[in-house]
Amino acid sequence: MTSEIFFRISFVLLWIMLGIVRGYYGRKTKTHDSLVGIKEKLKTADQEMGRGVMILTAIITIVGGAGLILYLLSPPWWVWTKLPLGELVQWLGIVMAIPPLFYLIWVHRHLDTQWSIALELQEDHKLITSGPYSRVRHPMYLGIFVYTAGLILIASDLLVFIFFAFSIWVNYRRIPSEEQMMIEQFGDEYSEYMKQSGRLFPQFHRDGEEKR
């Protein structure tokens, strides 16, 4: 087996295992229960994110996910968007996107039913700060940061680096109307929350002010 062939199947086998870990949790959601809850969040995402932005989303999707076809098969014909990286950063990139799936884990156990693919408060939706969030206000969304870098530095490729780059801004750009919306559902207890939180990570004081 060489070298590229074990950075592609081990590409595969974390992609794999993301999908069994976000399915497993999505199962026990009650907005996953059908095909009318999964076009309720496209319509939703829609809104979020603005008619432009889902247009660049989709074109980004198709190329970006014909190269990452690409990328798995290997024809020998496609080799221009390989990045020359060295295989020292592939393996870098195993060893970042192993540990965030047991973070991930962690993060889905706190959170539980509340999880939603979309911007959305489930009935009777609790304000979580034990575990992951006793810190971080977005755990989840730092664990799928990380792990999607591991990824783009596994492949070394230019085309999954768009890909996936680009499903990272997508999210974080998400945070803002997140925090505003559970602003707007827990008021001054959210509030306080972010005081004592970071957005990403642990925050830090330094001459009265907060370090994110």
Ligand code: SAH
Contents of the next structure:
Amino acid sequence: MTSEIFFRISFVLLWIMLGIVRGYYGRKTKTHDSLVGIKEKLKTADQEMGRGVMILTAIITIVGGAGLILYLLSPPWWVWTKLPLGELVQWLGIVMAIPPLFYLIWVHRHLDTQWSIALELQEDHKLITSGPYSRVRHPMYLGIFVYTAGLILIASDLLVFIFFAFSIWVNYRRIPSEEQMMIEQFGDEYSEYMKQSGRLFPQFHRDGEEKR
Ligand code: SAH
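Okay, that's the form predicted alone, but what's the structure of the form predicted together with this ligand?
Starting with the chain above, the whole complex follows.
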């Protein structure tokens, strides 16, 4: 087995594993309720983005999607988008992508049914501040970002990079509106939570600095 095939198989397996984790924990959420539900959520997601980003998303989905298929099939005539990063970098990608899968299981177990692919609140939405949420407000995004960066390195392909880097950017952009939504819903409780946590990484400030 050549190493290129090995990395491609690893890429697919890692992707399937994330799908299994998301599918397993998603089955309890509203997102899973019906296909109609998913369509509605995608529509809300689109509205949140704004028109410009929506068009960009459409273009990148088509071009990047084609790139992804080309990467996976890897016909001999398709070599233009390969990035010569080297095997060591591809190995680094595998090492980067595996721990987030376990981290995401931990995150899902805490976020539970409050999870949604769109920015929305459930009927009896609870504010989660436990486990991975105790120090970081967006552990799911953090896990997905590191995992995605790992896949980018494994593939070492320009179109795969554009496709996944764009998905990181789209999710990153959502954070301020998500926090705004949570402030509107939970008020001071969320503001207090913000003081003790960081967005993607824990806050490290000296004790007492804030109290002054
Ligand atoms: N941004 C979070 C959650 C992603 S899922 C993370 O990265 O871990 C998106 C949904 O999670 C949003 O629609 C919101 O309703 C919900 N959410 C985000 N933070 C939450 C929290 N601390 N407690 C409960 N629900 C939360």
